[in-house]
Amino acid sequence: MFHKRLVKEFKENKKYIIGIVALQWLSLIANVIFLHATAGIISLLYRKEVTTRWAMFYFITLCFVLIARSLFNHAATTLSYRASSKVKIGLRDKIYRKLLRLGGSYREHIATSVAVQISTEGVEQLEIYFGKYMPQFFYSLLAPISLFVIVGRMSFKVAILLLLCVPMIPISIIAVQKIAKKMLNKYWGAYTDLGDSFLENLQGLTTLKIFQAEKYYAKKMDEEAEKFRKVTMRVLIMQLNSISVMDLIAYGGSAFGILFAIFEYQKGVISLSACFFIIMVSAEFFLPLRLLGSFFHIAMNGNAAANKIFALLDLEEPVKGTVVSVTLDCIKLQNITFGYEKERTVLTDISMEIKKGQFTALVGASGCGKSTIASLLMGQLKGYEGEIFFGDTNIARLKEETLYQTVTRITHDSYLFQGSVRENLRFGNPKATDKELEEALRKVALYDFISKNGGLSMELKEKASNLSGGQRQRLSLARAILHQSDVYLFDEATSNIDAESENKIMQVITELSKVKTVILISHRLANVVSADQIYVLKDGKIVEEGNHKKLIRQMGYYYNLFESQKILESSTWEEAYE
């Protein structure tokens, strides 16, 4: 009934659960006192022996019980909130820290949508699990035993009958549990699949509209939604059927107890007061377990959600380096072989040396492995053969913070956050002054535009959608410059932008290469002409290396690529001016 690991992870919640159960039990005792007083006053009314003193006593008892139950319920609700909030905060903190430890490689193990769902809906399920289900479980065991002792003093036979009927409810719960377990796993699977599709379609909505494919993907999503609806309805039907069975047992058992109490009264075994008390209290034997049964789907959902959360938390983490400083005279890749899948190798026996202060370029056709090398240099990919050295230090030994301070990667889709220009730039250097921020904007030829639109306080929309593609890229470059890294890795940083922005970015890269180690990955070979060293990749292998002049003289693969691009670009310009 309980997820053992979940209970183990939150041992500190035991005190809250014990407190909630104790308060529920006190509330039950207060209710028993009230029912006992009510049975007594009804007996007196039947015998016409009610006095003002008895009426006053009953009124005081009623007030006491109402106040006491109100206080107990309020205190129990407070403890329930504390228990559940600690679980929410604790689990989300664990998930967040786990994702941080996994770093950028987390997407190799889990989809972003799944991570979002288990940290939101999944955690919400466990909030109810700890705050409601667990206390109710223990209370539903304690309540019938307490009532058995109380009723047994009046009629042991009736008490035994009621107590024997009580276990029928947990037996029915266990029977349903076996059926429900697989069904709820299917429910969570369908739920996460639907969330994954929704997120992907939302992110790619513009592309779907451009290619008029939105109807096809809407149909696919409708099919997944229908699958989720059917699974959800099966879960609800199961829950309703289980509730019906529990109601039948609860109220049927209570009816048996009431009838037996009436027979006992007719035989003169118990008094009229005791008979009324048993009639009123008989349902209390079953209601705690009946309520537990209604929480049953929460328990099953909680267990399913916990399994997914712990599957994430148990993912193998990359071994963290401890070296905090490195003498970076060069970066070496020695015999690197890597594949995203075992049966498909992306890089084969890659060896290269990037010297300090050197302008190095990686070129080749799309899919040749350029960006994979960039991800390896950023420590985002594991499971490769060979070794990568920063100076004399293996990249695996470098502390993550040291690596990210040493190398700054700028891609064509570097993320800009909603907020001011100042806030976005200070990601690069939190201590930078406004003067330093403005100087960085000048370097990327963006200062005049920003100044005319609010300066550093200019507000950016989500993903900086109020800037053009070229402006976004230049702002990302300004932020990177402020980071003051030893190595700058430009991964297709000039893709999908206008020619003017591309030229300005290349000017900055060229200037930066005079004082920093620059690695440029570019599909456009005209951008790498001034590089000190060019590595040419084909099908995941280095087929040529050298500077532009040397490679042109060889008239090999690079030469053919360069000439093809030159002809293509010139014909494009000619067509544009015809």
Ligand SMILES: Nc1ncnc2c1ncn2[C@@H]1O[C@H](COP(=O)(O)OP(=O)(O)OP(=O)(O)O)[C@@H](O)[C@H]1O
Contents of the next structure:
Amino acid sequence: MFHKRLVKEFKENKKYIIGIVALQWLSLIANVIFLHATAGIISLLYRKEVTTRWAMFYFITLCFVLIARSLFNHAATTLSYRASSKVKIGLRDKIYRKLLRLGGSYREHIATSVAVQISTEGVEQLEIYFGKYMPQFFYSLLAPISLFVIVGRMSFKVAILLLLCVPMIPISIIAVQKIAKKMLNKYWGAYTDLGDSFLENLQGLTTLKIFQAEKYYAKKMDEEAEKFRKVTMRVLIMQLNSISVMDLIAYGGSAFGILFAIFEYQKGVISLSACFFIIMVSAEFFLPLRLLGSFFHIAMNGNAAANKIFALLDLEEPVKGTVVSVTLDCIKLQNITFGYEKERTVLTDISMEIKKGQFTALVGASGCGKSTIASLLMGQLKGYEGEIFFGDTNIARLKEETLYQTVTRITHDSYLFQGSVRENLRFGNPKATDKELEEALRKVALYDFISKNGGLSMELKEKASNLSGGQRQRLSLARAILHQSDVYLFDEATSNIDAESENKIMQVITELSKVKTVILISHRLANVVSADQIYVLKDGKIVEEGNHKKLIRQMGYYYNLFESQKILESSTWEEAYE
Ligand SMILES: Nc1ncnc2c1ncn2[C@@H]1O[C@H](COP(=O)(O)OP(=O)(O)OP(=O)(O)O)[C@@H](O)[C@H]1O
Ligand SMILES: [Mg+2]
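Can you swap the form predicted on its own for the form predicted in complex with the ligand?
Below is the entire complex, every chain and molecule, led by the chain shown above.
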């Protein structure tokens, strides 16, 4: 009946649930008093025996009951709100913390859209679970028993008859439960699939338009939406049908009880006022369970959502390192073999030694594994053979914050946030003064442009779309410089940008390499000529290493790559001049 784990995780909600049930019960008793008085006055009216005293008494009772009921209901609603808000805040907090603990690699386990959906809509579904469904469950057991005791004092036969009809509602609920469970899991599956496609297609809309593929993808999304519509409709039909069945049982059962009460009155077993009372109260035997039935479907939905939430919360977390300080005389990769999938090895037996202050370059054809090495150095990939050391410390033992403070990775699409240039730069160093920020902008030759456009307060749009590609890159570089880490890892930081920006960035990298440890991954070999040590990769293996001069002298793979690039670049220039 209840989601065990959910109940266990929110044990402290017990007090609210008990409170709500008690208030609902008090409200029922107030209602019984009111119905009792009403039945009394109707029977007096019938017998034309109403006196002013009786009328006054009835009026006072009515006022008392109305006030009492509205107070009880208000208090119950407040408690219900407290219970559900605690659950919502608690769960969102747990999900948020879990995602933080999973760190940058959370996307290996769960799509962003699924994380968003379960922490918004999914958590929302659980509001009714604690605030309404659970208290209603206990109340709907308590109410018929209480009424049985009250009605039983008037007519035991009618009371037992009504009580015996009551379990038919939970029986019908259980019958629907089996179908509902499967259907709701399907519903959630279709919902998250649709959300996934929507988010991806929206993000890639410009690309879809450029390739005129938007119609095809719109059709695919239509199909998914249709699938979602169908399963939603099936869920609704099931809910409506089961509510109709419950209505039939509730009102049929109370009609049965009413008829029986009238027979009892005719036989003279019960008084007229008792008969009126039973006529009015008989539906109350069934209504709480009927309401529980209608919450039940929402609760089932909550169950399905809770399963998804707990699946996320139970994801295995990477073992976190604890070492906070590191003496960085050297970074070593020792016999690293790695593959993203078991069947395919991407890196084979990679060994590298990057000394403090050394300018190291990684080159090789596209797909040879350069960025994979960068991700390994950032601690983002696990499950490799071999070892990576920062000084004497194995990377696995390093605390994430320390690693991120030690190494700054700059890619060709480093993320810039909506907000001012100042805010974006301060990610690099929250304590930096405006003067220091301006100095960093000067270093990357962006100061003039920014100061003409509002200075440090210039507002950037999402992903800094109001800057050019080269400007974005230079701004990312300025932010990286401000970070003042010991190691800088540039992964194709100059791809897709203009020659001027590329030259500027390369100048900064060369300057930086004089004072910091720089690792440069570049497809353009002209950029790595001044590196102290160049590792040449081919199909995930290091095939050559040394400085530019040595590698050229070897006349091997690097030499061929370099020469062919030189010819390609000069022929492009020649063609342009022809
Ligand atoms: N997340 C991933 N899951 C599975 N395979 C991946 C993943 N990332 C990269 N690969 C595979 O690993 C191999 C090496 O990729 P990597 O990105 O390291 O190459 P690269 O040398 O940086 O190439 P480029 O110069 O084009 O950036 C490729 O064959 C690629 O298909
Ligand atoms: Mg790459």
